[in-house]
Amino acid sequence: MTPVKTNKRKVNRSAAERKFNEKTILITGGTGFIGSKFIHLLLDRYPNIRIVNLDKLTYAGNLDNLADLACDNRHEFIHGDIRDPKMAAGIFGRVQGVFHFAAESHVDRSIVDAGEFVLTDVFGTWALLEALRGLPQVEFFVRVSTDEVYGSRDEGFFKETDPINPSSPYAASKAGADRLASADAVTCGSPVLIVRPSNNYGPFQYPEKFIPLFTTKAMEGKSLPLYGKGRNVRDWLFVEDNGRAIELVARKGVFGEAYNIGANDE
């Protein structure tokens, strides 16, 4: 996998500003782990942004993780699920970029109800496309995406043009998301970048992921579950520097293309 690198130097504001500052952006599952760190990285960085976050409140979604924002107006929660095509629409009409971060994410529960995958990851993609056709005021779209779409490798990085080769249900899912809008920019020239984080970390991550299932099991004096024989590796991405990585694609990056954001610490 190429990292995308990002660093804390000042931000180049005349080049920021002009693509979020004074703009509303749509934030599809915004009161999830990443989602929401993301909405509070626009909002700390662009004073006039105005944010809508739409967001079903499944099980891993939290009001609690944006309680902050309960007096800031320049933040607005819509309760929705992305699968309405005729909500989503309504909501794109006033919209000028979309950050979709909705989605099911968890590899255990893709293997007992895949169909919820593929529900909510394909189709509602489908139904953002959807809604983002025919609207030039909408300058872009990010779909979060996984780098698990990859599959497994043996060593060394997955690259943006390896073949995808998911394993999982919910890696799949994550692919035929990743496909259609693909096929959306190149038949209706729609404004779609992919971004695929590796796996992240860091407060208020829902307990089912890694670190903090471990941290905790471990805290109770439980087992701790291992796959095979526990030699996996994976790389572990902090999620504001995710957050970082994927403002910094939306403003440089190329509209049809897929972007790998990794941190080089396996």
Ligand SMILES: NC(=O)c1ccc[n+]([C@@H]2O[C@H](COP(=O)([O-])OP(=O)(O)OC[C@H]3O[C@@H](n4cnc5c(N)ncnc54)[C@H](O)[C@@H]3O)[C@@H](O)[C@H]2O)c1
Given for the second form:
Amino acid sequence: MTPVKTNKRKVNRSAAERKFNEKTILITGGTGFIGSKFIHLLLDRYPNIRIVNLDKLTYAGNLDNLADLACDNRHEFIHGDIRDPKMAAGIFGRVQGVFHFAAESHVDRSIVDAGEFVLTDVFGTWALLEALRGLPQVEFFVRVSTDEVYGSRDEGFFKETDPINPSSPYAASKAGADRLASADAVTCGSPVLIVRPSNNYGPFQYPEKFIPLFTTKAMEGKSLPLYGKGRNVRDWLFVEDNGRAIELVARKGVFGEAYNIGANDE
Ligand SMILES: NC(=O)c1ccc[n+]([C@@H]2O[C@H](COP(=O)([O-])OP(=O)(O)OC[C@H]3O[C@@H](n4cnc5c(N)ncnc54)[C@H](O)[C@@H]3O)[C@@H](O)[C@H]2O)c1
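Structure of the form predicted together with this ligand, please, following the form predicted on its own?
Whole complex next, starting from this chain.
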């Protein structure tokens, strides 16, 4: 039997912080709720950064979230699909870091039809990881996952070492892509960092999500849709705090590790 060649690359594991200024960074899903806020955070913080924003503009993507950047030549928008391996390969050749936000993100939609979730979250993440292999100039790849991969618990907090036990097709597809990313870190030495934030809220969130849905319905005097008896507990994380935490993980995180991000605000 011929041994399998993995092209394992040498990853720089020095304790020095990764730097973003002067770098070209790929953001996938950058016209969505969290990705667009994150682009603003990077541009505010790093005057000489360049952002390549790859987004398919699904119903959840909205270029108006970035309207103020129309004259900012540090931001380049590419209308495209992460599931297209040629597209990813073309872009990866000219970036030094990746923040991968693009996903189908609404649990209720995944229960009705999980197909797009599997294709975007699992296949799409695979296509990006393939592009990453053998490109040493790409110094880090942050995969944005979710705390929902752990499933539910009655009390306490999830730890990164807890078992993955997703309970919706959305969470299952996120968990599948997490596993692909972790496997690439082990097998190929890919510089992967996984972040698992809790529920985000903040301006420009698509109105199907819990807080904008409830506030708009309440303002219109309509009834509020509850699951079960309405006793489910969630941690709520402000979108800008989430962005700061993701940026911190990208600068200082250990490759191959996952990092939970919560607000301790249930
Ligand atoms: N919103 C939350 O509370 C929350 C919590 C934890 C983790 N997350 C994760 O954070 C990330 C961003 O979430 P969000 O709330 O901003 O989502 P969102 O639905 O608002 O935005 C998703 C973006 O991805 C783009 N996209 C979808 N499929 C694509 C494809 N095939 N190719 C390229 N672009 C594509 C969409 O056009 C959109 O701009 C997701 O990975 C999500 O799973 C979200």
